[in-house]
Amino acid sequence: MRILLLTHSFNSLAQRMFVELAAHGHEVTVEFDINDAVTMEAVRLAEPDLVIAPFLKRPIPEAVWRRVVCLVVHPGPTGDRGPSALDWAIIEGEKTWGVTVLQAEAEMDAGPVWAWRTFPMRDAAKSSLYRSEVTQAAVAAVHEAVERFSAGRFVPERPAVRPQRPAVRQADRAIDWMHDTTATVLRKIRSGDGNPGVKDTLFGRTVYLYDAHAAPGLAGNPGTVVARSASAIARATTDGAVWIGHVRDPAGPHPFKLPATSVLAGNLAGVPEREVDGPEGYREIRYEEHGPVGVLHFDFYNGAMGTEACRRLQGAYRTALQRPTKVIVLMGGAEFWSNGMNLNLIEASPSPADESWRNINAIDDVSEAIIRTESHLTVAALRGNAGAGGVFLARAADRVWLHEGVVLNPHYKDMGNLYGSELWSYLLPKRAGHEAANRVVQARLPMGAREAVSLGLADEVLDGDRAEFPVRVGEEAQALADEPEWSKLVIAKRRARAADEADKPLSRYRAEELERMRLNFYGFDQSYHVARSNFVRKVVKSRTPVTIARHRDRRLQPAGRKAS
């Protein structure tokens, strides 16, 4: 069928829908919900059999839902209504939640239901639940709804609906530091993680809090900042403390999310410092060992790897190489493996060009260290999404294993035509061939796990529950370490690397990439700096990129029909 995805933005759920529906043989195009006129024009141009709205912030125009069936994905169970469904579920400690696919009508969230799924709630941030359980449930429910619509026999039922709940206010999330426990504080901050954050006061400044985790072993007078560690501050609760990794100061010079210690640097004199990644510190990197398999976890907020984070990761990787293991698994984080450079830190630096240069060199150092590893077999195991340089950093490993629900964005060009580095010009043609490599970096499209394997960006897809992914990876890594031919595999790897080096040194690939990146950072064309600033400051797009709005691509229009 022809399906139009109508969405507020091309977020993780919309991307997964795009990939999944296309993989099932549907002709999928996307339109950002900018205003009614644009939406109606998109329906006229796309002539869809079905409109699916994975992520909306306002009602679909009546002129649209009366013309074509519109299915809305609501992140709540059947009968739930309102714009803050998942926020309320976290705040109120719901044990089970769900996703409903319902038909758009005049009354919001009250139309007939085409499909639904439920799932157990985890103690996790809203953004984490959304990218995992909500997305998985939404994909399954949408597939079922599309099949029912296509068959033409299903009659959706109108459920008994609850009164529409209002949007969560800051007052509903407000933290009472003198009375709230660690669990309560975490629940409140997690309910607003991603957007809009939790409004609070620190050192007399009004800020918004994000990225909260329990801080075992720390305590103090409730509400006081009792420790700092790398990017995070620890604030005491009535029964312990929480790490707060990121804050946003809307009145500051950089009114977007930044590491808490960066925003509050002038207020932290005398605050005890805990070793980053240590037992009482803020932990982003940790290493564990299972016999001959070493597993390196690195969980950076939103997958962004700044200069300092890359240097810490490289140090941890070098330490792991010294262990008497055979296989090193680069596990990344639960939500993201890596999204490349930390654009927020770059935007906030005195010289974004200089910080971009430092950051790309630091991440290149990590990529090169992985490629040049001769003592171990290396595995990049992705249970979370990856984008831009993060995709090619993963490809630096000998094996890349993906969870079936992973979405990759293996391109840089949407960020102001960045050329990209991480040694992609060596890694991608080697795995995918030159023709496919060129197609991948030019397409500017997300791809699913199986397509990534077919193109050589990955080697294996691991099916099953996302929570069980680390267990599956551990079993396969153990089998790889126990392989009788392990020594021969390592020798073959060394020989292949030596042959590649003789043909063209890795240093030349890196120098050529960085020369192009230098032009992006320091050249006359300011596209990268404009795109980065707009991305960090969440400037709403005024139009949908034609790469995904295929109904607006003149090259794809039938003769006699013009796109606007």
Contents of the next structure:
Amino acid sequence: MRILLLTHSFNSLAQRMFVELAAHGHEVTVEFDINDAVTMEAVRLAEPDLVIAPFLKRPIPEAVWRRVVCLVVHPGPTGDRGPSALDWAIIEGEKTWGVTVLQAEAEMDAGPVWAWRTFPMRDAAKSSLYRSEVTQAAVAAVHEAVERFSAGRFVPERPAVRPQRPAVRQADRAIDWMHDTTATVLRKIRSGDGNPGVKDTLFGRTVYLYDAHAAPGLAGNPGTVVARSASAIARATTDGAVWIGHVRDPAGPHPFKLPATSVLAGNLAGVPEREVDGPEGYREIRYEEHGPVGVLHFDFYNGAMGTEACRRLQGAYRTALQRPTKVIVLMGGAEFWSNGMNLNLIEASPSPADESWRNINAIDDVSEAIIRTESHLTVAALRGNAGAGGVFLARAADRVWLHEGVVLNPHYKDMGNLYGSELWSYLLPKRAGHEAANRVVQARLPMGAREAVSLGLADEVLDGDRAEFPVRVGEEAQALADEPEWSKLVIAKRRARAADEADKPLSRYRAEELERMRLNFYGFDQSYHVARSNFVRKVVKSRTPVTIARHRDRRLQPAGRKAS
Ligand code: COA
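Moving on from the form predicted on its own, kindly provide the form predicted together with coenzyme A (COA) as a structure.
The next block holds the full complex; its first chain is the one shown before.
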């Protein structure tokens, strides 16, 4: 079928739909919901059999849903209505939640239901639930709805709808530090994380809070800041304390999310410091060992790896290499494996060019350390998505295993034509071959797990529940550590590395990539700086890129038809 994805933005759910529907043989094209006229033009050009709206912030124009069946993905169970479905579910402590695929009509979220799924709720941030449970349920429900639609016999039923719930206001999630427990504070912050955050006052400033975790072992007068640790501050609740890793000061010089300790730097004198990643500190990196397998978790907020984060990760990796293990699993974080350099930190630095340079060198050091590892077999195990340099950093490992739901964005071009580093120019042709490497770099498209394996960007897809992924990875890693295979593989890898080094030293690949990156950072062309500024400030796109708006690609239009 020809399917038009109509979406507010090409967010993780829209990307996953794009990948999934294409993998099922459908012809998929995308249009951002910018205004009614543009949407109607898209429908005219694409002539879809079906419109699917994975992420919309307003109703579909009547002229569109009267012309073609439009299926809207609502992140709530059947009958639920309103724009803040998941926010309310977290605030109200729902035990199960759901996703409904319903047909667009005049009344929002009240049309006939084509499919739905439910799932148990988890104590997690809204964005985490959205990227995991909601996405998984939405994909299953959309597949079912599409099958029903194409079979042509299914008659969708109108649900018994509840009154539409209003959007959550800041007052609905405001924290009362004098009375709220840790669990309540976490629920409130998580209901607005990643967006819009919880509005709060810290040291007399209005800021928005994100990235909250329980801080076991810490306590104090409710509302006071009782500790700091790397990027996070700990604030006391009535029965303990919470770590707050990121805040946004809308009136500050950098009105986007930044580490709490950098936004509040002038206010933290005398606040006791706890060792980062230590038992009482804010934890991003964690190492565990199961017999011959060492597992390194690195859960950086939004997968963004700044200079200091890379240095810490490199240190933890070095320490893990000292252990008498055979396999090291690089597990990344629960949400993202890595999204490359931390663009927010770069944007906020006094010299973004200098900080970009430091950051890319720090991430390259990690990549190089993984590639040069001779004592262990290494595995990058991706439970969450990866983008840009994060994808190539994963490819530095001997094996890349992906959860079946992972979406990769293995390209840098959307960030102002960045050339990219992380030794991709060595890794990609080596693993994928030159032709596939070129295709991957030029495409600017998200890629599903199976396609990534078919192209050599990854080695294996692990099916099953995402929550079970670490267990599956553990089993596979144990198998990899088994003698005598392990010894043979390690010897083969050392030989291959030595041969590659003799052919062209790694340092030369790195120097060549960095020379191009230097131009991106310091050269005449400001595209990277402009793209980064737009990205961190979330400047809304005014048109859909033609890479995904295929109906607007003149090269794909039948003769005589114009794209606009
Ligand atoms: N630095 C800082 N923040 C980042 C980031 C990065 N490299 N990559 C993603 N984020 C943040 C986003 O701003 C967003 O923040 P929010 O919580 O305030 O909404 C969040 O992570 C999720 O990203 P989003 O873009 O909404 O996710 P997505 O699934 O739609 O898209 C990517 C994923 C990877 C395609 C997209 O995030 C991206 O292009 N990131 C930049 C990658 C990059 O160019 N890195 C630098 C070169 S190595």
